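First comes one chain, alone, set out as structure tokens in the form predicted on its own.
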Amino acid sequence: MKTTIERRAAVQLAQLETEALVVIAAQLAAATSIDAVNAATGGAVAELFASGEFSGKALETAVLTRPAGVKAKRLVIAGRSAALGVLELWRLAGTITRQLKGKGVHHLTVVLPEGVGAEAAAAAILNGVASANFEPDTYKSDRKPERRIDTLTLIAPQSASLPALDTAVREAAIVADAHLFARELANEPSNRLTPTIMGQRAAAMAQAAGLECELIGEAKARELKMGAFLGVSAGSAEPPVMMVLRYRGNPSSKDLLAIIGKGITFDTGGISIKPAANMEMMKFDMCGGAATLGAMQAIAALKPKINVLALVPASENMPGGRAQKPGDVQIAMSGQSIEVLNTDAEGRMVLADAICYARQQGATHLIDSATLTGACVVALGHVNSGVFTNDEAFYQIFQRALERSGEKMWRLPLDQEYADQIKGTVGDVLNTGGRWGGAITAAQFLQEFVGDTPWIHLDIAGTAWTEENKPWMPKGPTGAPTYTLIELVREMAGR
């Protein structure tokens, strides 16, 4: 998508020739963009408010087709809340894009809203439009790829700094491409994205982006004694792959951030098999890995001064004659023994060995993201991802990154009482703590392998995909938490 920036006074908006001109406002206000287009249309916008057809509330939109006095073919009035933030702007831009892109609109012109930082607003709008351009219909024979916004023009106030806006838009385009890459990976059917193929896709991206990449196969994993990782794939005909990508943005620094993403390309539950209903959704069990790879693509292009190690342990969890069974004991890379009570608690096992490998490679900070537990969906629904941490200072950095990304997350506790639930009988640790507090005991399991390394765990089981169409996003993968991972890296690098 081509994005350009123009600086114009509000009184010049009526002269813009575009397929759709978008003005964001909650109400008419003197000497503003909404006031200018209202005057140009002879009060048509005021009539819209007065009729009650448009109230100006957040995410509400009204479209005036070929309004008199305005050269734009469509005038779009978009509502907003008083405290307009990154998330709302992103969703609003996505909502407008999805309304218009199937109606022959390919060029969108958006007036940056008053009262919001121009650079942050521009980035949020660009990402919202780019995100809404995505459709999950990859393999449909009648796919219509032309239904998209190809050109975005952002109208900035005269007081805005064009160099700063240019930088914000350039970087936002990099983030948007990374987000798209993560969603395209997540959208692939499991027969077209096996662990081997996912590794190949990661290697191709790394080569194009200038990243180092190593693919740890089954033989090397055995040498490294990754028993937890290998146990999950034992029942599958597809061999596992541990993707290892490196970005060296500050070679003089000893600090190393490890980003780890769960990459279960399909999860039947193994011997503890899942119900048939909705099992097709388990192709999304690699969304944490997809987000990790997307984030690394952006990091390579943004070039922050920080060292980053990315790990994606990819595997299929299948029942079979060689599959691990409830009651089995696996020895992790750390030497700790894991008592497998439920083979459907497999994500935490592949992550355990990835965490151990990251620490062996010198990671000073860890963050993992995984579609880990249904319990997190019970706790937080499909609105927030769960956040867990063992380090307050690291969490404060993460919180600043989260504010910039706009993604919704909620912190959950880690306490010794929960750790007691996963103490093993014949092994060191159980791979499940039972029904109660399941998201927390899963996080506690991971913490057993973290040691004292500052660490954050993101449970994205409820947010990695949406099972229904949203006004701003189609049914399918959401790309979460790609934005936040990128912003964390930038925050740690001092932006």
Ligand code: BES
Second form
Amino acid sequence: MKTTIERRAAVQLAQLETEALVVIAAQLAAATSIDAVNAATGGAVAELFASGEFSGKALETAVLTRPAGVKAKRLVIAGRSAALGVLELWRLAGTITRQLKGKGVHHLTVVLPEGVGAEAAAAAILNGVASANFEPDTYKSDRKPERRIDTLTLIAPQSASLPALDTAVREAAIVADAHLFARELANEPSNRLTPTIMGQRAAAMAQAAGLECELIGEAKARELKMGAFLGVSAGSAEPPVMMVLRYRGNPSSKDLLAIIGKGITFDTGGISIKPAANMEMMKFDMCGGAATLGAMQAIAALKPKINVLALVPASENMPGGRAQKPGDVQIAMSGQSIEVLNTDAEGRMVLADAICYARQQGATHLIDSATLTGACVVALGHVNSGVFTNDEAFYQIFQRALERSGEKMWRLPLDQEYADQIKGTVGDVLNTGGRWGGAITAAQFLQEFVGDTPWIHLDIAGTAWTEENKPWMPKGPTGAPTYTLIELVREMAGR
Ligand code: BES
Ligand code: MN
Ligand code: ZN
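Starting from the form predicted on its own, produce the coordinates for the form predicted in complex with this ligand.
Zooming out: every chain and molecule, the one shown earlier first.
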């Protein structure tokens, strides 16, 4: 998508030739732009509000086709809340895109709303439109990829600084590409995205982006004694791959942020097999890994002053003659022994060895994203991702990243009493802590491998996928938490 930014006075809006001109305002006289288009149309906008057909609330839109007095083919009036921020603006841009792209509209012109920082607004709108261009129909014979917005024009007030806005737009386009990359990977079925193929895709991305990439295969993983990682793929005909990507943006610093993403290309549950109903969903179990790779693609292009190591442990969790069985004990790379009570608790096992490897490589900060537990979906639904941390200072930086990304997350606790639930009988640690507090005991398991390294764990089981169409997004992979990972890196690099 090509995006340009132009400065225009409100009185010039009526002269813009475009397929759709979008003006955002909750009511008449709420912004100079809405008043200007109302005046140009001889009061058509005032009439729209007065008719009761349009109340101006958040995410509400009305389309006036070929209104007299303006050159645009369509005038889109969009409502807003008083507290309009990144998330609402992103959703609004996506909603308008999805409404219009099916109607042959390819060009949008959006007037930046008042009361929101121009750079943040431009980035949110660009990302909302780009994200809504995505359709999950990769393998449909009659897909219509041409139904998309391919030109976006953003209109800034005369007072805005163009160089700052140009930078914001250029960087937002990088973020949008990364988000799309993550969703396309996540959407691939498991027969077309095995750990091997995922590794190849990561290597190709790294090559194109200028990142270092190393693929740790089964033999090397065995040398490294990654017993937890290897246990998960033991029942599969597909060999596991641990992807390792490196970005060195601050060679003089010893700080190293490790981003780790769960990469289970399919989770049958293994010998503790899942019920058949909805099992097809489990191709999504590599969404954390996809977001990690997407974030790395963006980091390579944004070039923040920071060192980043990305790890994606990819495996297929299958039953089979060589599969690990309940009661088996695996020795993790760290030397800790794991009692596998349930082979369906596989994500934490592949992550344990990735965390250990990251620390061995010198990671000073860790963040992992994983579709880790159904229990997190029970706790937070499909609205918020779960966040866990062992470090308040790191969490404060993370919260600033969340404000910028607009992604919804909610903190859950860690506590020794939950850790007590996973104390082993035969080995050091159990891979499940029983029925209660399942999202927390999974996080506690990871913490056993983190030691004293500042760490954040994101449980994205409920947020990485939407099972229903949203006005701003079709059902399918959401891309979460790609935006947040990118913003965290920028925040840590001092932007
Ligand atoms: N990938 C699943 C988590 C999951 C389950 C995500 C349902 C979305 C919907 C994970 O590997 C898993 O199976 N977790 C188990 C853990 C349990 C065996 C302790 C779960 O949540 O049931
Ligand atoms: Mn599982
Ligand atoms: Zn899983």
